[in-house]
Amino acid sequence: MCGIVGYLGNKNTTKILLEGLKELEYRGYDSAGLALLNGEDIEVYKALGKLENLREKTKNILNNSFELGIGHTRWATHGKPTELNAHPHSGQYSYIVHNGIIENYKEIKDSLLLQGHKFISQTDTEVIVHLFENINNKINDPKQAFKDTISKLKGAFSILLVTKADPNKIYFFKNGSPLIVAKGNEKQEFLFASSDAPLIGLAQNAIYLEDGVGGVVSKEELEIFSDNYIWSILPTSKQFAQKNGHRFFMEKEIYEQGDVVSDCMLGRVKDNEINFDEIDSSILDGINEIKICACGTSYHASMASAYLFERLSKIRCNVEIASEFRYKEPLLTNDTLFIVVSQSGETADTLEALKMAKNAGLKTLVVCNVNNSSMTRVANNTILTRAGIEKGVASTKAFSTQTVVLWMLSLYFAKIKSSLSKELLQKEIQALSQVPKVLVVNNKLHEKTRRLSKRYLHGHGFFFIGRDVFYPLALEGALKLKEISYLHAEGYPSGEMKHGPIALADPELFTIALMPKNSLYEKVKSNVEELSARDSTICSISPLHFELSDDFIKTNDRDHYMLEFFEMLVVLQLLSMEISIRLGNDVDMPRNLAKSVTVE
């Protein structure tokens, strides 16, 4: 989602802000902008599209001296992607960047319009800077005006504000959307960012701001308007690997899944047991149900895990889309373990669902890839997936590591509850230990998907179908294709075809059939035969040849259905990527999407 950077110090402000925004590109954006201050002079630059467009606009002032500045990459929420709607937004003498959504912006805007304020954008953000100036014009006290402004806002808002009324300072506030303030490596130097990536190498100490915490910084001091903060140590290495010979970061991340899953298992998978140092066996005391909330790809990983929690742990498990859960007036009881799953740890709907559960007194656990993220600070317990930074917007290794962590967790719970015999538990652990090898990309398999991709560039849509855990995998396969190819695709349980969707079947409807040997093969085969009889074009993915296939991608003969799951996952990721490449799309940064969705 939107990215924020800020700098106050003696270095090249413009360069630091541009480099900071570059580190946030992976989050997704449609415009970018800077506000640069030198005394009471403010220069503002905005550009649509890629950050390179902003860099081009600022090339003539790149070496100019600015005491401080703020920057932003925007993903449109209120108002279309235009330069007028790009951040920073201005009043008469102040500028602001903002992540999140102001829920009561309409009533504030209407009030300010009656008082003579003029608005030039369609955004909710612009009301903040006008409200600040409206208050400051009356009291002539920028600090108090900023505090009063914050008190009137409802919603999610992480903010940096600069003003000619107090030209040597940056005001900041965090509520619901991430924001970090860091003390620079040099004297009289402070930095801001919405994730720690832009800060690494420039600072060692930082405050990961909690909700409701803000302040003001000058070269002389950092003032926090609260005691609710602690200093943390930033990582010392960015670990931003380049593409390493791959065409796209997504391709690189597909190829490194075996390695990151190995890291994910390190210290957790033992010969005869699963161990999590992060949690205690007492986590299941008094628990009769697991409820999981997530969005997007994380939701699909969670759906797959529900089969495993019930099958292996023998605990009732329900999975809900976080955006729906929040507004259904859910029944939350203390015998429920509430799990949230998120790559970034900042997904707004999932974070709010977590807060609801925490406030209701439930035990909470987050499965997440980012330490010090908002969810890790709210939840009682955290399990990190250790996937490393994922720069491709369409998630790949986050999904595989989330699924592995949840599978491990189901086995950990199975041991606590003695719901599996030692023999079955050992068999599961043995299968789990083989996943890294299964995720290694076979060159012949990749070439097969590349050659097949040229046949799937037209038609009126795709069905991805499967049963059991392969139904969530079908959903994930369809989502990957939609995200990066912009072709219509839907995932279905294969047994549901005859209950309506089969009406769409014809030669221009492509069916991607997941047909594992170890999980309901004959049932899936029967469902695919029904589609074939209606002349749908069939691409089967299976270790067993299916005579009615138009195209066949052969997977290895495995002895556990979850090993088939992960091998088919790689096939679906590669196929979607190769189709997207043939269509000439930007695989790493698909249109309209963002990496970290910090708004509802």
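Nothing here was measured: the structure is a model prediction, and the numbers come from that model. In this text, rigid core is short for the largest set of C-alphas that superpose within 1.5 Å between two forms. Residue numbers count along the first chain shown, from 1. First, how it differs from the form predicted together with ligand AGP.
- Residue displacement note: Glu220 has its CA displaced by at least 2 Å between the two forms (rigid core superposed).
- In a rigid-core overlay of the protein, Asp586 has its C-alpha displaced by under 2 Å between the two forms.
- With the core held fixed between the two forms, Val127 has its Cα displaced by at least 2 Å.
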Given for the second form:
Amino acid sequence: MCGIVGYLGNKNTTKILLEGLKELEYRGYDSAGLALLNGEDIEVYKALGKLENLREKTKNILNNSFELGIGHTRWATHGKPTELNAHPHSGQYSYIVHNGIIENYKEIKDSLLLQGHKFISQTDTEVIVHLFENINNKINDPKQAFKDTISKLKGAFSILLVTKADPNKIYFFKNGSPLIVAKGNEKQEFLFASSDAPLIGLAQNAIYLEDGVGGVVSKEELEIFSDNYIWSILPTSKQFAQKNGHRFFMEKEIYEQGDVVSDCMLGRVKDNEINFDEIDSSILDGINEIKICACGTSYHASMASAYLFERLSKIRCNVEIASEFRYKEPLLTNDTLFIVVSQSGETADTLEALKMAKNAGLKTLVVCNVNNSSMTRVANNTILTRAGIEKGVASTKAFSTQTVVLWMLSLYFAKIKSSLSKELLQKEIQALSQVPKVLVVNNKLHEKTRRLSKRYLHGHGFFFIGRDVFYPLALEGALKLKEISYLHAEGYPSGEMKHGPIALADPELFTIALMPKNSLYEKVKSNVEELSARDSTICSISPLHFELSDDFIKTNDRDHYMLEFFEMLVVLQLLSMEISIRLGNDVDMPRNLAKSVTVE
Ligand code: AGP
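The structure above corresponds to the form predicted on its own; please provide the structure of the form predicted together with ligand AGP.
Now the full complex is given, and it begins with the chain already shown.
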């Protein structure tokens, strides 16, 4: 996720902005920049890579005085990480920093190009500042021009804009992505930031802006264009702030899944259609099957998507663990679309599998969270998951955004191949659009998993069982538990238990049963009854009460199995985390694990 900072006051603007961006580093970024104003003089500095590079570029002006400034760290979603694509973006006399995604940037850009505007970056952000100037050039009223600009934007946009047309002010607006405005401890001082960490120590009172609220600030006045705001007291601990008040980054990342999945769908699910900026229908030209390679959690997301590609797109699909694929002397044919799925884009086995497919002349696509990673540079096509940086080693929001991208892709392919009726396609898209809401953590549910976790701190092992897409979900639940609690757990197709594993059934064997209403419920139920009959301890997760379960986590009654999938995912993530917390483990940095496995 991008980071925004702003300062207006009598202190050292450059220093405050650089320190503010430093506090936002935890959000992940690939470039950074500043715009500094003194009256009508504007100086802009941008750098690729780490903040140190920006600090190096600004070291000679560090003690110059600037009345105000805006700064930005960029996590690339539209356009590669380059200096040109780094923020602030400029028009003729204005500069902007932006966090979010402008869904209708293409239409706006086309119209402005026709009016003679020149663009130098590949970003969606750049259209905002040109749109602002296009309007202001006609009405010569920056405040009204800012308001009119905002009214024409669709999507998620939290922005700071400075302009020579109104040189002593910062214009701001919040929609989708977070933005805070704070009153500085000194007089005539205001600060902005995407999260409260950069503000701590510099301000006490702040407004956590609500969606649709904006305004303009000068040394004399903070003007807000609506009355929908309240002043709050900022936290005093930066560590607490970086985790948005959660105990661990993993917990923060579980809680932000609804938001990042919304970002992931922005501009892709629109007017009941699925479209990707990054690919077009020719990607399926000459393709008869899909092969997916991945590792770990990404492999589980890939497995779940195989059911969707075959069921919805009617394309044969198989999924392989990358470390196995590399050495099996695979048969590769160029009617295969080769997809790799990876949060980091750096996993050695997955990268090598991708290179093998590329060298064999296959069409390749990577579903990835990090732009400009190795895999995005090798694959013919990239679709970014837009999950923002994932700090917890145990993957959470990466999995949910990967699964959403792959579900969207299966529907996109279904549209190209007309493999689904219009009604069925609409039903699928309707369900897909509800995923962000389903991923919002219900506090009662979280409390339930916290209470239950005390019962699952020992035992000689766990089986996580499910059918269909709930089998990969069971694998993912088992991996989460293993990774952060160090307890032994296995994911298994529930229909397979009677082919051997049921020999382990006894009260010390904990079975977490995924029992969705909309997918083979009766089949799973009978598998679970077999286990219960042998005195296995059963925790069932289901919208339907199951009298034989020793523990029961009730989920909501949904009308689509994939909505049950995402709701059960959150249950599994929270349960594993709460067990790990009780065991006193390091939830964010579990023993023996690395966030990205760049070696074989
Ligand atoms: C998942 O919780 C783990 N962190 C691990 O299995 C991870 O999914 C795997 O190493 C693949 O990483 P990637 O998605 O970055 O390729």
